[in-house]
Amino acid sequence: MTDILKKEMNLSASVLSYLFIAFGFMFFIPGYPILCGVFFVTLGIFQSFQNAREANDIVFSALLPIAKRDVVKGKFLFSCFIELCSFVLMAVAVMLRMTVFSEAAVYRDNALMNANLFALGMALLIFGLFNVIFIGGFFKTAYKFGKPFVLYIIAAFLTIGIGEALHHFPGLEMLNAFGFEHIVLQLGSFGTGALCYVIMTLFSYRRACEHFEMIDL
C-alpha cells in the first residue's frame, strides 16, 4: 500500500494537486461560497488523472508486479490523501472561525454559508461525490474522463447551491450557526457527511476494481 501511494505521489501526480490543497483556506473568505474551495481541490486531483492518462500511466502501472486492483487502490489512496490534507486546512479555518473569530463583524454580516461543522460535513459529501462520480466513472474505461468530470461538476455545484440555500428556509436557520451554537445539530450533520464520504468512497473503490478487472488494456 505504501509503495503504490509513493509511486502515485512521486511519478503520477501533477504539482497542481499539491498546490490546490491550499484552496482549503477558502473557508476563511467571508461573502463567498466557501464550498467552492472543495471543488478547486478536486480540480487539482483531476489534473493528476489527466497527466496520468497522457503519460499512459495506467498501462505502466498494470505492468508492474502488482494486482490490477492495486492500480485502482493507488489512485484512490492518492485522491483521499489530497482530499484529507485539504480537509485539515478547512477544519483549521472552521475552528478559528468558531472560536477566535466567532464575533467578527465580517463573518456575522455574511449572508452566505458560515464555516461551521455543517460546512465541513458538506465538504466531505462533495469529496464523496468526486470519488463516486469521477474516479468511479474513470475506471469504467481507465481512459475517458471528460464525461465523468462534467457529471461531477454538475453534481458538485448543485450540492453547493443546496448547501448555500438550506439555511434560508424557515426552520433551518440553525444550519448556519455561529461558533458552538446548536452544537448537537452541527455534530450530527458533520457525522452524516463523514459517514457518506466513507461509504461512497468504499463503494466507488469496489466498483472501480470490478470494472478495471474486466478492462483489456
The other form holds:
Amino acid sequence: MTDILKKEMNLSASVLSYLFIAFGFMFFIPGYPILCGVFFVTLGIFQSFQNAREANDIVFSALLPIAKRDVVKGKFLFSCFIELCSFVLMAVAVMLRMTVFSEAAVYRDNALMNANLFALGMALLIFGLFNVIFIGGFFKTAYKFGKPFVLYIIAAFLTIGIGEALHHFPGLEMLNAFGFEHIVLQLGSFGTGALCYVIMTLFSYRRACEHFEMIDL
Amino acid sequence: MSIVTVRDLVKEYPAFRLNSVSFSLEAGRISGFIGRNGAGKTTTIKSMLNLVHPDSGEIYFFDKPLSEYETEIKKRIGYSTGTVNWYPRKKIRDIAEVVKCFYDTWDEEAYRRYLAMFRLDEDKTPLELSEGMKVKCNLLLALSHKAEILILDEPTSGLDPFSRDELLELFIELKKTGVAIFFSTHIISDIEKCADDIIYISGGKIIAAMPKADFANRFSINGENLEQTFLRLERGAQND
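Output the structure of the form predicted together with the partner chain; the preceding block shows the form predicted alone.
The complete assembly is shown below, putting the previous chain first.
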C-alpha cells in the first residue's frame, strides 16, 4: 500500500495538489463562500490526474508487479490523503472560529455560511462527490476526465449553493450556529457528512476497481 | 525449455481480429516478432502483459498462467517500448527510486553497472534523452530487477541506424546471460541481425514461429534474403 502511495506522491502528483491543500485555510475568510476552498483543493487533485495522463502513468502502473485494483487504490489513497490534509486545516480554522473568534464581529456580521461543524460536514460531502463523480468517472476509461470533471463541477457548485443557502430558510437558521450553539445538531450534521464521505469513497473505489479490471489499456 | 507459451489467443475488434495466435519463447534466445503495421503485434504484446483482455486463449509464463499469477510473473519480466515515455519530466534517479520498491529482486549493483554501460545520466529526465537513450532507460529499469524475459514493443522504432545497431548488439550480449528477448519490429534487418527465432504475424494470424534458419529454408525461394521473402509473403497475403 505504501509503495503505490509513494509512487503517486513522487511520480504522478502535480505540485499544485500539494500547494492547493492550503485552500483549506479559506475557512478563515469572512464574507466568502468558504466551501469554494474545498472545490479548489479538488482542483489541485485534478491537476495530478492530468499530470499522470500526460506521463502515461496508468499503463506504467499497470505494468508494475501489483494487482490492477492496487493501481486504482493508489489514486484513491493519494486523493484521500490530499483531501484529509486540507480537512485538517479546515478543522483547525473551524475550531478557532468556534472558540477564540466565536464572538468576532467580522464573522458574526456575515451573510454567508459560518465555518462550523455543519460546514465541515459539507466539506466532506463535496470531497465524497469528487471521489464518486470525478475519480469514479475517470476509471470508466482510465483516460477521459473532461466529462467527469464537468459533472463534478456542477454537482460541487450546486452543493456549495445549497450549503450557503440552507440557513436562510425558515427553521434552518441553527445550521449557521456560532461557537458551541446547537452542538448536537452541529455534531450530527458533521457525522452525516463524514458518513457520506466514507460511503461514497468506498462505493466509488469498488466500482472503479470493477471498471478498471475490464478496460483494455 | 519454453518459458513463455501463448496458446490460441483471440481478440476481436470491430475492424480487426487476432486469430488464434500461438507461439512459445525459450530462455537465452532472441525472438523477433515481425509483421507490418496493424498486423497484431502490439495487441499480442499487450495481451501478454494483461493490458488488454483476450476473448479467449491462454498465456503461460514459467509454466504458470498469467491470469492467476500476474503479480509474481510481472516481477520476472521486463517491458520496454520505443514509442511511449514514462514520466518525461521526472529524473531517472527518481523513477528508479520508486520502481525499486516494487521488486524484491532489485539489484542496485546491476543498476549501477547498466547505468554506466548505457552511459545514462541519472539526473536527466526522459524528455532530455534521445529516442535510443529512452529505450535504454526502460531497459535499465527492466534489467535492474533481473528480468528473465524482456518483452520489447518496437524498441528500434525511431532509432537512427547507429543506435539501432548498438541496441541489437546489446540484445546479443544480454542473451548470453540467459535472458530471453522477445521484440516486435517491422524492420526486417533487425531480425536478420540478431534474432534466433522468427515469429511472423500477418492479418492477426501467426504465419510462422520457428528458428530463423528453418524459416529461410521453408519460405525463401531462389536465394531470396529475408526482406525479399517477407515482402513476397505480404504481397501474397494481400492478394489473398
